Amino acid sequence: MEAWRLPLSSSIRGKLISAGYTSLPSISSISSSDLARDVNITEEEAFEILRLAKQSSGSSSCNGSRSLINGAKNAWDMLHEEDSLPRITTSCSDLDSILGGGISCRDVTEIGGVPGIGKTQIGIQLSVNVQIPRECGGIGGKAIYIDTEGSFMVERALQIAEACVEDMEEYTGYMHKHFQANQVQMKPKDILENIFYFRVCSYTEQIALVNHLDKFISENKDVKVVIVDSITFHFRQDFDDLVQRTRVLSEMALKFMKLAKKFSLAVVLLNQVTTKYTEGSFQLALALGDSWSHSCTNRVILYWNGDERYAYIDKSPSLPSASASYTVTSRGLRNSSSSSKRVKMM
């Protein structure tokens, strides 16, 4: 149960999500003094959030140890599950080659590098490629954009369509030629329809809007990849506390893996650099700490080699560690003119 749901005033449900409070657990494991301390209210309060906590909390636990029994599955199933999940092409084939062939359903990817990169042609391009129909061999899906940074230009999201839209062409033409295939009926303008984008402009927005996701993918079940561009600019700026935004990151980072397996979506989460003091001098290294480095399934650090953008899989359970070179066109992501895929470790 999500503690807004909780029968207390506004204003206290407010400073219990500001202060990364989101969930029952969170609440019942810690002592009222502290939780007095971290919300900035009275101990009595605070007592009262406890008791109204701990008897929701009880009236729950049955309904989910038996939730918890029913879900569980033998590894041969899941297997089979991993073999069968949709994937979102990058449209460079050799980036989706070392995805496994793209970004995978189901998981939370982290992409990561420095300003001027591509983080963001990577997020506007999968927002677009996540609506190729199956029948183009995509998963027919829709978009969630969240804009921590103002960084989204719809006029690329139009021209990166635009060029999909051309692809789907060419390849149903092709299709229709040899097979007697349908020609594709996606114009730019549905693609466009199909971005839900979300503006946020502080961390209490971010934690309010991921907390309502469950119920607007409810009632979109179509949508098929969540992208945060990004995940660290609000809490690189408004946080003196890095306990309090641990803890705040940490029950987001669960949010995600949830929303990715109850949905069997992507999460796309886009992330910046900082310097990190590591055996006798500053090196590059993506920004929120180790800790938050263990709240994704997969991450993915773009860098420079000389002139050419690099993406490299630093850290998955199932893709061996690798890199491939990419490019950035006027028509979005493709593979990059001295193409070539190596196996490197950083």
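Rigid core: the largest C-alpha set superposing within 1.5 Å between the two forms. Residue numbers count along the first chain shown, from 1. These numbers were taken from a predicted model, which means no experiment stands behind them. Compared with the form predicted together with its partner chain:
- Relative to the superposed rigid core, residue 20 undergoes a CA displacement of at least 2 Å between these two forms.
- Relative to the superposed core, residue 330 undergoes a C-alpha shift smaller than 2 Å between these two forms.
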Second form
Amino acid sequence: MEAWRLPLSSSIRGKLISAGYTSLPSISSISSSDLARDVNITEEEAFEILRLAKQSSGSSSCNGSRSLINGAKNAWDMLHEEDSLPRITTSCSDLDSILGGGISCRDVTEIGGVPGIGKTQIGIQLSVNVQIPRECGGIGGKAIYIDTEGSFMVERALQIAEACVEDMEEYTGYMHKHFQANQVQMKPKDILENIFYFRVCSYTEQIALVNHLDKFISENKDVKVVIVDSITFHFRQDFDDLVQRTRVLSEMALKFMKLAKKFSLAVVLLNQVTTKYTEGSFQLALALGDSWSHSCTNRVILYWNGDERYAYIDKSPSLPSASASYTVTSRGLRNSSSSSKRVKMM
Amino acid sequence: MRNGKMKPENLSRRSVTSRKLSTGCEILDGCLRGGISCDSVTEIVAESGCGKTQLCLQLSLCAQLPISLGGLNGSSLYLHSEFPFPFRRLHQLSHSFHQSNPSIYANHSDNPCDHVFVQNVHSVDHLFDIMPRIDGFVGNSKNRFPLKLIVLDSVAALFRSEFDNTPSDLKKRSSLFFKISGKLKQLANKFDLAVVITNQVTDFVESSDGLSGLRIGNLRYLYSSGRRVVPALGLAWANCVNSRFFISRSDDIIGKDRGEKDESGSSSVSRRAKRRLDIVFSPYLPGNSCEFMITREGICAVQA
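Show the other one: the form predicted together with its partner chain, since we just had the form predicted on its own.
First the chain shown before, then all remaining chains and molecules of the complex.
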């Protein structure tokens, strides 16, 4: 279990983590006076931390793995794991809240919407936000961005990265004002370097790349999000064999799910919408829905409501159906400024 | 499988902005933060007579400017599906362009028209026949300017008569959109080209499923000449372009109409009417708009 999960005040938590105590074992093997000195807190505060740490490790071993089959987990372990799953913020707290805190790692999330609604913007925002260091409440990971349409623009990513660095500097300045400012080392250029960018121009390239991802991520274990923008573009051309297309897409979906579980990372698949002719009329649906719809854990639909952009949880095993509004600004994704209730439960 | 694609690109080594092609008009360029992007497909939607062809002709010439002046040091391929191609207008603009930029042509005694390759396209199949030849053309061209811009004017005309309104025909038509877009994007990426595609509008007609009024992009409604319009080819095609710009005309006239006729004797295009460019969607430009008019010298923006 991570130290930042302990129920401590955020300033103490910040100090603990900046001093290097990120995991429970590192805390439990030290005396309270040494801890106090190292982290620059009082002995009482250190004692409290050790007490909480002991409590947490005690409780987790209580519900611990008494699995009958090697590798199987019991439901308690899984619930515990899910609650402590790291999440990637979208920089829009309303959107984060309907997502249960952000995009969850170890899940495949599909996000679909009409052109211009902000899919690529969300993709770029996530590839930047995954890099937010732990000291600022992030997960300090790297991103893989698979661009199938040519929508990724470096100048836009740089704009969003610069805004993120500014926000982080403000946050750390506020959090650590009591001791030597631990200046955020990250520069916008570093953020760009931590996005592994792949451009694919055909469906064969896309398939080959997806097959290669396991090896690539094994060699780059700090990748915590894989974004595909967009997943279906190259498959919407005419295929001689539609059965084969369905099979290829299902296999790809399965590969993504395996990657997500194996490496505990988030897979975000951006998708287009199409008009589907059903029961005598046209309706909006996510592209290639039939071959694809069973393959994602969570599905989010982006849409216009008047002049506002909204996101709606269309499918999720654990999240309730809800919608939230968001805006796209020069700094990236943000809450919309309207004061009326922005998060609506269905 | 080639291993080239398996290595990620180092984004910090790319230049801070992608290469842009100037429109030849400072204020329009300002609205577009430099101009039309390379390695990207930009769509210009407008009703007939609004100036999309004018803009495309101007871009074909500006492509020849050096990079320092917002050009691409390149030649253009102009694929036209609408007839007739405005050769006279191209010569007129080329003449002005040559006069404004003599140094580009002085040492080679050629002129701007030599670097605009015009090819007519009469059907979708014809377009697919042409595309593989573009690959070879870019590689082997004896032109001193490498190909840097492809214009397709217009995509709508290619689909005008060949397809019925049945669901199966529309589906067939959609897959062709993705095939065309896929190939053009591949060329744009491989050779770092700017690709500009023009599209027409149709009158807005309310449909029972409400989908005809589906909002795409920054503008809830698109108006031109006082009528509500929608871009042709529907939602499917909208998914095939990276950026969409909408040019509209209002009925306001700028300056006095002196009743001039242009060199071809035609005064059908009211060159004094106000035109407006709106950014409908773009991967990096915020919603914005700009006004301009079309004169003998080309497109020039109206100061705010």
